[in-house]
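Encoded as structure tokens, the following chain is the form predicted alone, with no partner shown.
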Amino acid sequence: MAKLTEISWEAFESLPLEEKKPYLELPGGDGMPYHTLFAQQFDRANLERLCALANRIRFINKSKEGALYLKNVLSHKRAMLYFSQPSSRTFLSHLAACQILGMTTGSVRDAATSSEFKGESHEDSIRTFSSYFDMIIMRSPERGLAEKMAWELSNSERPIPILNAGSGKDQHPTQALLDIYTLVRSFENKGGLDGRTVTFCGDLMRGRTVRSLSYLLTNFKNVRQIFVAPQELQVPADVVMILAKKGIDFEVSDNLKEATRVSDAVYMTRIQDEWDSAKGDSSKIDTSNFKFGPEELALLGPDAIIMHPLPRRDEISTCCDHDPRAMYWRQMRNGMWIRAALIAATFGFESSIMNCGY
């Protein structure tokens, strides 16, 4: 199996994402990642394995005895949550996942509280954290930083896994995992995810959750994707190119009502105005036709679902919150379980959990 120690950073950085996958897998070549950096690392086989492991963990955790068993699985490991970009859900979800498995955790949630405030490089900060911890879960506004730090650690005297909890505008792989897990669970007794239509609506240009989930959906058969957004915020060209190359049925639209009528899942997103220039570009875009409210709810099929990575503003009316088709709160809980599954698998405990007596 290819290793990150066998390739220079410049050569690794220039590779297409699919070609980076072999460099990031667990030793032994079972397909599970050692570093989790982008959605292209996951195929259908390991997505299904992770979903099954998440189901198993949540079942075991229902009893006191099972929960205590899980708390011993990784009680000998420590995780560093390095979040230099604001977050509450993603941070707490990973924290709770670590706690389920008994991991001791530390955190930095503001670069101003770390030595980077004094001018320390990212590389030195990460190397320092690796001295104390066995895994680094990191979220950063800087594109490509998780990849660079994974390469740095793999070429250090203490290589430890990195989980990308959001990097710049490009990828958010663990969010995509929880989204897939939510879709799989929502349709597991209704014919499965194959053959479904999924609509993405909102800020698709800058929404890294959309980019990652769109790719993961290509692992399933005949899943049609519809992208609904103002022209200024439509799905970027790199996503379109991937879908076209893979022969995926997709549509670019500005009509949320029509898309809702034919969708099995509607994935709403907020306007990502934290990426705006000082001029406040997003405020000039008319988004009034890209909100999910009572009219859209009436058009949604009885077995269809509404999703959102949160936080929400006004793109989903609160009148939808108690409808059984609203899945965004379940998404949050699903995130804790699938992240626990990913962490357990990263450390090689998939088999022992699946085959334990609880």
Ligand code: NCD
The other form holds:
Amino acid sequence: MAKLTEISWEAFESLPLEEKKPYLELPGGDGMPYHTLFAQQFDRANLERLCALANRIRFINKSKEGALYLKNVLSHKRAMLYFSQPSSRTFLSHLAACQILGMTTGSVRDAATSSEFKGESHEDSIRTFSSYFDMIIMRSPERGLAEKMAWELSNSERPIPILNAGSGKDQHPTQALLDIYTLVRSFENKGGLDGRTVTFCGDLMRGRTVRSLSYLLTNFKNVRQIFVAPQELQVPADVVMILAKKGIDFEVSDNLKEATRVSDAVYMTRIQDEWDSAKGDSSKIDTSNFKFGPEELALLGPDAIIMHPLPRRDEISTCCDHDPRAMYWRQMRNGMWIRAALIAATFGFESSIMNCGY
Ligand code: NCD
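For comparison with the form predicted alone, kindly provide the form predicted together with the named molecule.
Now the complete complex, all chains and molecules, led by this one.
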């Protein structure tokens, strides 16, 4: 296994993502990550193991005895939630996941309340957190920061794992895990995820959840991907290149109704206007044809599902909310279970939970 202590930051940074994977693995973890930084660390085998572990944790947690067993699994560990970008679900579901496993937690939710405001570097802040905690769950507007911090920590006297809870416009690997978990669960008694069609709609250019999930879907057989967006917000070239290189069947479109008719899952996203270079730029784009409402609902197949990483604005009409195919609420709760599974696996507790008596 490759080690982060044996490669310079410059050499590591310049590797293609797939070649970075071995440097980030959990020793003895059979392909499970130690640092979770991007979607390219996951293949079908570790995805299936994480989904099975999430199902197991979900089941064990149903009884009081089971819940108490889980609360003891990581009661000797502490997690730092370091979020310097807004978050509701990602923050709370990681927090709840830590609580299920009995971890105590600390948090910074606004860099203005930490010493970074006084000019401290990210490196020094992370070293500070690692003095008091055993894992850092971090969200940052900066692309690649979680990677740099993982390298720094692995090369420090207190190496602890980093979970990337969203990095800039780039990656959101744990969101993609919960999206895959939701898809796998939705189709588990209906022939599985292989051979399905997934449509992404909205701001595909700047949505990090899209990049991460599009990659994870390539681990499944014959999953066709359709990208529906206004031209200005279409899927970026790097995502298209990965799909083309892997021989994935995909289509770029501007017709949500057409795509809905042939899709097993429609993954809606909001316009990410916080990245506009001039305030109000996004409002000049005509997004009226990229909203899911009653007409799209009528075209959606009986077993198909509607997903959204949330928060939503008006891209899914609230009239869809009570339809059994609206999966976004369950998707949100799935985040807690898959994150608990990932955290437990990161600390090497996968097999003990899988094989416990509950
Ligand atoms: C997403 C994000 O932060 O990238 N939200 C989330 O984590 N559930 C999507 C978004 O903000 O639109």
